[in-house]
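Below, in structure tokens: the form predicted alone, a single chain.
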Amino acid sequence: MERSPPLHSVHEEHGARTTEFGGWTMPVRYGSTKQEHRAVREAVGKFDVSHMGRVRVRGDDAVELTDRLTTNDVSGLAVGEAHYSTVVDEDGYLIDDVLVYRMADDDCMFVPNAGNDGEMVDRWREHGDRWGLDASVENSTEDTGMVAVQGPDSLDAVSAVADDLGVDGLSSLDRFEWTCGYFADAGGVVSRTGYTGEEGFELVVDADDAETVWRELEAEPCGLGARDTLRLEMGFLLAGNEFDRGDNMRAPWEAGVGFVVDLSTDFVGRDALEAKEDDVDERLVGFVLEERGVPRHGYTIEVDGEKVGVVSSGTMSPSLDEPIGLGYVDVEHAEECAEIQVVVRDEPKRARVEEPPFV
């Protein structure tokens, strides 16, 4: 069955074009996904991101749970800051990637993929339970809401409707922290992150409290289609595209974010992970077609008529007018301005590889 955000009537009200995404009826867009992706890298526009999970876990041994769990240093963390963090299994293979929160000394937040909230939640029990840590773990995704307000004036867009907070208070903000406020009137917590590569701000509220929030917010409304799109732009995963528990799994080493893995801290695959560093045949790589033609997911690349990786994902990017994507290829092609073909509809189209952001 699947499942709606608390916004769900507003999008219908709107006559917004929904599809399912990870067990979640949500809207891929409004008008015209081009119009939407304009409006965040020009102005402001607002998404329903309510089917992200919100994970809240809390007691004496909270941090040091979501430390052992996830590859970022969530120690390292003062309370009122956040970082984003990959989720590994024992053979350092990507299950999720999060946005971490500190919300306290024995309290954290974490906000995994779509559809991955349930199974987050009994992995952090089961080895809560098995370390015998003192830490409760709720899974309040269905409790909440969360907005996320992208463009170069989402400052203004968000600190009109921020009752305590203002323009003083939203701009002391630096990326990655978040602080608590009233929001038309509803309390919650503001954070200075987004997934578009642009200025922004998420806002999770209570369900209740959503509808009104989202009303009082002066943005264009966007769908999924632009986010995708604005995320692509700046290279950014989409999990069950870059990685998936299937036929694609990955490392981070691989997926390009090893940045977010602290090998000094002990979580679980750390040493699986310190194995593999050196031991990477495949890279996560940029690339932008030289000829016409749209890159999708699953498609071949290949050099001189052999194939060396496959197209994660694709677009004709709305900010540049030209085909880039994303895809795994041998390390051996993988450096900048390497010469690779992307075979689309059975036809190879010239591609140079090229290093995300590619705004």
The other form holds:
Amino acid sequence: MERSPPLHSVHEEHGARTTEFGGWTMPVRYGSTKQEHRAVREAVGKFDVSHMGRVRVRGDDAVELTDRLTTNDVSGLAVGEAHYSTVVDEDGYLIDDVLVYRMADDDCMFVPNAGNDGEMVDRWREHGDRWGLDASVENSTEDTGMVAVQGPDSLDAVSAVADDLGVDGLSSLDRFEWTCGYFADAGGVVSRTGYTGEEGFELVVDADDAETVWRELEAEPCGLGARDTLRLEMGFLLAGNEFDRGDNMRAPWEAGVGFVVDLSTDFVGRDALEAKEDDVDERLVGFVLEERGVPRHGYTIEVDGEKVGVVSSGTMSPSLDEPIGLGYVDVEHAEECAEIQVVVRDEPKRARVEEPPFV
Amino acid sequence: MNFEIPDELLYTTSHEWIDPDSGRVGITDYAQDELGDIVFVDLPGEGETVEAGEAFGVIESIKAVGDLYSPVDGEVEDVNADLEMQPEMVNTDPYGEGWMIQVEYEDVDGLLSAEEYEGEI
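Mind pulling up the form predicted together with its partner chain next to the form predicted alone we just looked at?
Full assembly next; the chain just shown is listed first.
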């Protein structure tokens, strides 16, 4: 059954067009994706991102459990900080990419991708039991809502709801720091994080408070369409596009997220990743199309008529008005400025490799 | 949502319109709204032939790719070259500046009136 966010009726009222994503019915756009995109780059936009999971891990071994199931170093994370990380399987392939918050010495929250919350909760519980660790794992996804407020004016917008949330000190938060207020049990967390490349905040609030907070945020409502074009301009990964568990299994090294793999920590998949580190055949690159056309997920990448890779994401960049994309190519064609061709409806179009961000 | 459906045009079930007087072809207000921001339109060259119900071009929005289907058999006598640089005109003025091709044709067959088209959407 499809899940819908606590803001479902507000989106209907705004006339949002919805799409199914990760088992959730979510707004894809309210009006024009380009306009929503521009609002975030130039002013401020708000996104309902309640489809992302919220998983809370509490207990004396909460940090150890999360450390052993994610690639980054959770024990090195101070209370009040969050970091980007990945979850890999025993062979070192990406299962998910997540944000991990250190809530307290014995308390973590992590945010898996849409639809992965149930599986991640099971994964954490099973491993906790297997390793005899003291940690309770709670799926808070449906008890909370999550709103991203992104753009150069995001601080002003979020400050207007700071009293409601019971938070202060927003302006002194550094990137990847968070603070929390009244609803600390279920949510009430405001972090200076995001998926757009702009200044911004992400708010986890009690499901019952989501509507009040949303309405008080003076920002352009933005859908998943703009969220996708914004992240693509930054070269951020989208689970399902840049990696999946079927035909596109990728190690963090290939996907360009090796910077969140800390081999000095012990985690599931660590040894496999250490072995793979120097054995990467394909790498994720950004590219700009130099002819008219729009690259799309699944299009072939060629060099002189020979297949060297595949497009994982592509769009017409609303900021640049140029077609951009991400794709996996053989490492010999992955260097900056390498000339490649993207096959658009049987026609190879000239493109050059360019390391994101594109803007 | 109220969509503009000019009475003087004829329509396809795939949401193209043709002006029977000029032979100009485009997509409907409903279609541009469904597609969202249009970023790319690929059209045939002048002198190419088109066939009723067959794809004559491709339209892409930020999220989607779609074929454009010709309402009639005929020959392309003019192409809206401005759409190459300003595909968004299909969104802003689907029946005016957002026209796509002008076709020299002999007959129309199986197309919908404005009233019939309204019943389709």
